[in-house]
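Next up is one chain by itself, shown in structure tokens, the form predicted on its own.
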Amino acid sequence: MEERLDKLAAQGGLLTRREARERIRAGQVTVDGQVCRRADARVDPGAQRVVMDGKRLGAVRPVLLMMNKPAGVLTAARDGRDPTFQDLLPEKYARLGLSAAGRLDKDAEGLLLLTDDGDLVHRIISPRWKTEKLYYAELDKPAGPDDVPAFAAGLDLGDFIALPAHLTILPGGKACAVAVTEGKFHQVKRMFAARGKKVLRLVRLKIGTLELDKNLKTGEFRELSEHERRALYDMTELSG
């Protein structure tokens, strides 16, 4: 599997991408015995011999983290005013430039999948791949039986028509589970607003095969297990 040379040289977080690019430009990396000074060169470490500092570089193993995002934290790398998910990570992970596979609103909570695998992020957030995201929503007024087929038909939100979603009304009516296959700005909130309800609390519970670990406290994170990793890559038809 091909990787960018600077990504391969920065594997494990021992170097930043910038430091890796400096080493490459300085001629400190060879590919099959030849110096390569192009940081964006594509190499296959499984088929080619890539060496830096006398050590052969192996295939990059993508980083995959699950975080239980608190309300009030932005799904962004950096922000001048509000805390972001990057602020909750130790330097070992913060320096890797991880991206979230699907944003959560500032006041929303729950599952964030953080990774440096851009292909995986794309397949999870693209409606084309129909990756289901499951949310728990608390409302200001009870949902009714008519809301279920309305969600299933696809709600007209003015600037776009939402794809069909599966709504489950929980006992009492003021709490629901809703599964969507797209994630446009404020989408779940806008879908309920179109039905005359206001979302008071929103928690993402699941992304595709990945479920939020109930043992993760708010603000905590952990690396995915081998089973969780394999299930995600199988779902997206990628190798990882």
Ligand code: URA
Contents of the next structure:
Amino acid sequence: MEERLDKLAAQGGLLTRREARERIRAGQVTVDGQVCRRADARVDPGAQRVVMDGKRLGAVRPVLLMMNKPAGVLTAARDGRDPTFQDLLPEKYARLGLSAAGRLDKDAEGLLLLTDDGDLVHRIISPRWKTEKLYYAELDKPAGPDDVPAFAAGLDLGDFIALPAHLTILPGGKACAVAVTEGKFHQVKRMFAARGKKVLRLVRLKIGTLELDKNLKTGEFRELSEHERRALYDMTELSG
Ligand code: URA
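Same protein, the form predicted in complex with this ligand this time rather than the form predicted on its own?
Every chain and every other molecule in the complex is listed next, the one we just looked at coming first.
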């Protein structure tokens, strides 16, 4: 939808129209890469790229949330029996039909990235992009020094060979950090099972550049900061 450039540059009241016009005349606003000094120019911010102070104006921005998923909650839209991440969102977000960029099992906890940007989800979960995911795992018996090179070599899981993964054994051995670059069904549990260990607790701490906010209690969520958004779009080479 077209609108006047000075109205758009006022960003719904962040600047007065007069301030917006001054910025436009000073050459601080570009339309599709060209400086536009006409305050009354008509632009369509959905179709054209209108930029001021390095920020695109008026474009609908994807929603990006991080949630600290509790155990017992499904990574699914709605289930009818078990609670899902959708059930933990207020209506304002629930109605957007957000998808998770990488599922967690029902009993797994931690970082879920929820968004309405399908391209971003695709890049994060596509094996081609090898996005690293970091997990904290508690085991039924201690991991040993032999497990580290076995994870690094790529474990044979029967139907496929897992890509090399980085295992760090934490003091005591019954807790580990493991970084993987693929996300097949029950991947981390199956990798430990291949080494004779059962995962008793699994928490995702990181997806690529995005780290679970330690201040988010289980079941809580928040919007990503500008910095977190930027880092994810840079990582996936998408313009967000
Ligand atoms: N690996 C698993 O086994 N489960 C998850 O939920 C995520 C990774």
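Positions refer to the first chain, counted from 1. If you superpose the two forms and keep the largest set of C-alpha atoms that fall within 1.5 Å, you have the rigid core. Just so it is clear, the structure is predicted and the values come from calculations on it, not from any experiment.
- The two forms, fitted on the rigid core, differ between these two forms by 2 Å or more at the CA of residue 23.
- Taking the rigid core as fixed, one finds a CA shift for residue 50 of 2 Å or more between these two forms.
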